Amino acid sequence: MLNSAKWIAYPGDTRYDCPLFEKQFSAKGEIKKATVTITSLGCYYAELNGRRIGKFVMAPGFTMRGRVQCQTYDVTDCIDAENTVNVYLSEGWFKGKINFLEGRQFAERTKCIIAELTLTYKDGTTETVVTDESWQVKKSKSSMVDIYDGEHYDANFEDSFVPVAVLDYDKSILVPQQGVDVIEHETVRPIEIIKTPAGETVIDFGQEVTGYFTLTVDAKKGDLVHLEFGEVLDKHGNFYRENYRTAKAEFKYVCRDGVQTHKPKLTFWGYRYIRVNAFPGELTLDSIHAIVVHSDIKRTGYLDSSNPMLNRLFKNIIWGQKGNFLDIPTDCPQRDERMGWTGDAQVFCRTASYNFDVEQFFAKWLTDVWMEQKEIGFVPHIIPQVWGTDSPSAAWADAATICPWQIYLTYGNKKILKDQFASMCGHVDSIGRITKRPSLWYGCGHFGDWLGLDAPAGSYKGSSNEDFIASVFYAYSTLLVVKAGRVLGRNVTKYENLYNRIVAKIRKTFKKYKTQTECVLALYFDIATDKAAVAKQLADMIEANGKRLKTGFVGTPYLLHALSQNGYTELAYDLLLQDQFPSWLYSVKCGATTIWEHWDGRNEEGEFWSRDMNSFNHYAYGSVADWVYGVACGIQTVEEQPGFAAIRIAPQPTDKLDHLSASIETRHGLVSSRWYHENGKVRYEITTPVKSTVVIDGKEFEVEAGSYLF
């Protein structure tokens, strides 16, 4: 790709600032079509004749391991007789503070761009304008742009253009765009300007968002706007941002004379509140508006109930996904992290694929998984891998098998399995190489049941046996390799035999379960030989804890499923609707607008869990929505006919809600399930786009596509 173009850069040191490249050219006739193909090491923002090229925010996205995506845009409507191309360039994910390994194999390289503009004239001739020695560059008005730290911008700064530096970098890393563009979505107006007890001026947007903002100010030259971003207020009502850790998350703007507007181009923040440290003139609700930014994924799933708090939870799950699906599935969008943690992605994958169309989104990220995996021999904790890594962790590395299989089930496209099958096998094979005991995943470092509430004092890990957790996921990943292999017509006898050995060894080695999570995994993954006894043990543990959970990242996604699959659906509803700590609705009661990282991110006294690791926009526990879709409302894929080509709809209502509904826009059309109480009975409204099996009170009905009342 871009065979005639050259990599070009600013000739001096531009670390953390944002150079501006420029090329002027004349059109030689009437234009039929014009396209530009462009990419960068770093993130770019491009304009042609003052008009933005494309809508992709933070292009070319977060890529890695010798793979840089190229974008092609139609710019026919932007071409004039005389033309100017401008490209702004920041470090982005490539060399900014977010990249602890400094670009890894690109450590010696500087941020740069490469582009080719193709003009097709109406007379049939073509012309290309490429990045080369003829371009010029200067420092822009942005003296600092960084994903963690924000932006410093001086509206009065001017610099002179100088010739670009041409770099002899290879082009083998260039690939066509695979991922989903990140674009602007909602504009959110603030709901209030607060004067805090500490005397601070704070803007409240009423909703935590990921993105940037538009600023409008009437000022004099040299006046300063200084903003800082935060998720929550402390128990006294003061601005709080210690949980951002080292991320400065600020914006400084030196004004010119008069009314002016500004919108950042190459960074983003996660925030609900903005502290206004300096602002010339009158600050009003029209001065700053938030702009929501996330991958261009289509909303496909909807949930609704008779319980307002539950509905707020559903909204929080959606906002958590939007805030963290910014080119990759991140853990959080605000602090000095924002990484593609594999564990978070796999536990949320099913919910994610029902809420939004994420097939292409995950296809790109899973390609990154495989490329990192090939390089280091196993699946690292975060993808792209920019922090270095220890040995793989169970339930995190298993994203390599769980995510492709779930995307296949939701969308029915074998390509994801074909593309990722080597990765799936490679993950299982790597466990066999590192384990200390054959047929178990044993004696390796793991995250365990991360943030489980039964953790010993001073530990982030729950009390569940790490070797048991790891071995169960070893079995599950092996089973998924078997299932994927059968779909693809591969010989998987080796993995079939391995799966049987793993399960037998687990049952022989781990005969008792001492935590909620251990019981959940034994039930959900079909390890327990006496399911009735283990289900009762789990139910008794929950009852003894006041109908409250103690599970962390590993146990929580499967908790309600394990209960409902074993005759305890009402107890599962008790957990879903519990509003005392710890519970999903506890955070809602505390005013959350996204999903918290910790059950007790803020305790009942208003104190924060910690300053070290306490995100208030962390989507993993939002995985509970897949139970609402698939069990409470009963919309289920059929493994033999994936992608909702056939559907099983088996709702499980409760007297604890007056009504509950779910809908998913599938590849075959809309499926919806709604139940409600009426005259002492339950009425079910079912719509299916394909032949389906509907199960009502244990009785099965085979129905054709259509709408039905039961």
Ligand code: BGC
The other form holds:
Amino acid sequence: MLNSAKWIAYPGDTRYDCPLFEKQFSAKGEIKKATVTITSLGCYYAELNGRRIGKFVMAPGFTMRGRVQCQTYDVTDCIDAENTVNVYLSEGWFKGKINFLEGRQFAERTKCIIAELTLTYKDGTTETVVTDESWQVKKSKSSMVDIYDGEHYDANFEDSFVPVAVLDYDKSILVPQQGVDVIEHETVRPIEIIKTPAGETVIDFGQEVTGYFTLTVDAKKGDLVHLEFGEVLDKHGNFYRENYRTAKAEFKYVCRDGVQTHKPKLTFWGYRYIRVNAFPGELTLDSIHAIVVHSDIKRTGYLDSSNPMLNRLFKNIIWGQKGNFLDIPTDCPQRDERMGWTGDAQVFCRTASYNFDVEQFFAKWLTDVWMEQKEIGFVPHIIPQVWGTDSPSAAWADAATICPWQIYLTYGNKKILKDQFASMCGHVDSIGRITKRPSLWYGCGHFGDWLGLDAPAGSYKGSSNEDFIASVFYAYSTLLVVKAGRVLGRNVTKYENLYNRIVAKIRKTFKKYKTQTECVLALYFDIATDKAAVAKQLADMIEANGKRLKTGFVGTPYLLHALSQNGYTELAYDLLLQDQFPSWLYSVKCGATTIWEHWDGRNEEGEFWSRDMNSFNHYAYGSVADWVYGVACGIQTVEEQPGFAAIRIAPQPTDKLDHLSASIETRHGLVSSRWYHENGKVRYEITTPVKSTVVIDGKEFEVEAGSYLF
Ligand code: BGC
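Right, the form predicted on its own is done, so what does the form predicted in complex with the named molecule look like?
The next block holds the full complex; its first chain is the one shown before.
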């Protein structure tokens, strides 16, 4: 790709600056079509004759640095007789502060761009304009741009162009765009400008968002705008941002004379509040509007109920996904992480795939999973890997099997299994190499039931047995390899035998379950031999805890399923609708607008969990939505006919809600399931786009595509 173009850089490049490249050229005749193919090491923002090229925010996206996606845009409408191309370039993910492993690959490389413009004239001839020695470059008005730290911008700064440096970096890393473009979505107006008890001015947008903003200000040359971003106010109503840790997350802007507007181009923040440390003139609700930025994934799933708090939770789950699907699935959008944590993605994948169409989004990220895995021999904690890993962690590394399988089930496309099968097997095989006891995943060190509330004092890990968790995920991943292999027609005897050995060994080694999460895993993953007894044990534990959970990242996604599969659907509803701490609706009661990382991110006294790790926008616990789609409303995929080619619809209503509904726009059309109470009876309204089995009160009905009332 980009055969005749050259990599070009600013000769005085320093980390975190944002050079501006320029090339002028004339069109030699009437243009029929013009396209530009472009990419960069770093993130670029390109313009042709002052008009933005494409809409991709933070292009070319975040991939493992062994592959860099190239984008091709149609720019026919922007071409004139005389033309100027401009490209801004920031460190982005390439060498920004986020890249803790900066030295691992390409340590010696600087950020740079490469591009090729192809002009096709009406007379049939073509001409190309490529990046080469003829381009020039200067410092732009942004003196610092970084994903963690934000931006410093001086509207008065002017530099002079100098010739670019041409670099002979190899082009074998260039690949066509595989992911979904990140683009601007809605604009959010602030709801209030607050004077806090500490005397500070804070803008409240009423919703935690990820993105940037537009600023409009009437100022004198040299006036300063200084903004800092935060997610929450503390219990006194003061601005709080210690949980951003080392991410400065600020915006400094030196004004020129007059009314001016500005929109950052190459960074983003996760925030609900902006502290305005400096602002010339009057700050109004029109001075700053938030712009939401995320991958251009199409919304497909909707949930609605008679309970306003539950509806707010559903909304928070959607906002959590929007805020964290920014080219890769991130853990959080605000502090000094914003990384592709594999465990988080795995936990949320099923819900994510119902809420939005994420097939292409995951296909791209899973390609990087496989590439990283090939390089280091196992699945690291974070993809793309920007931070060290000594060995894989259970439930994190298992993203390699769980995500492709879920994407296959939701969308029915075997390609994801074909593309990822080697990665799936590779993950399972790597466990066999590192475990200290054969047929278990034993003695290796993991994140455990991360953030489980039964954690010993001072620990992030719940007290569930790590070797048990790991071995169960070893079994599950092996089973998924078997299932995927069967779909693909591969010989999986080795994995079938391994699966049987692992399950037998787990049963022999771990006879007792002492935590909620251990019981949940034993039930959900068919480890328990006496399910009734284990389900009762789990139910008793929850009841004894005041109908409240204690599970962390590992147990929570399966908790309600383990209950409803074993005769405790009402208790599952109790947990879903619980609003006392700890619970999903507790955060809603505290005013959450996204999903919290910790059940106790803010405790009942209003105190925050330690600032070292307390995000208010982590999607993991939003995984509860899949139980609402799949069990409460009962919309289930059928493994033998994936992608909702056939559907099983088995709603499980409760008296605790007047009505509940779910719908998913599937590859075959809209499926929806709604139930409500009427005259002492439950009515069901079901629409299916394909032949389905509807199960009402244990009775099965085979139905054709259509709408039904039961
Ligand atoms: C991240 C997570 C992640 C975890 C793993 C955290 O710092 O934000 O969500 O899964 O580390 O331990």
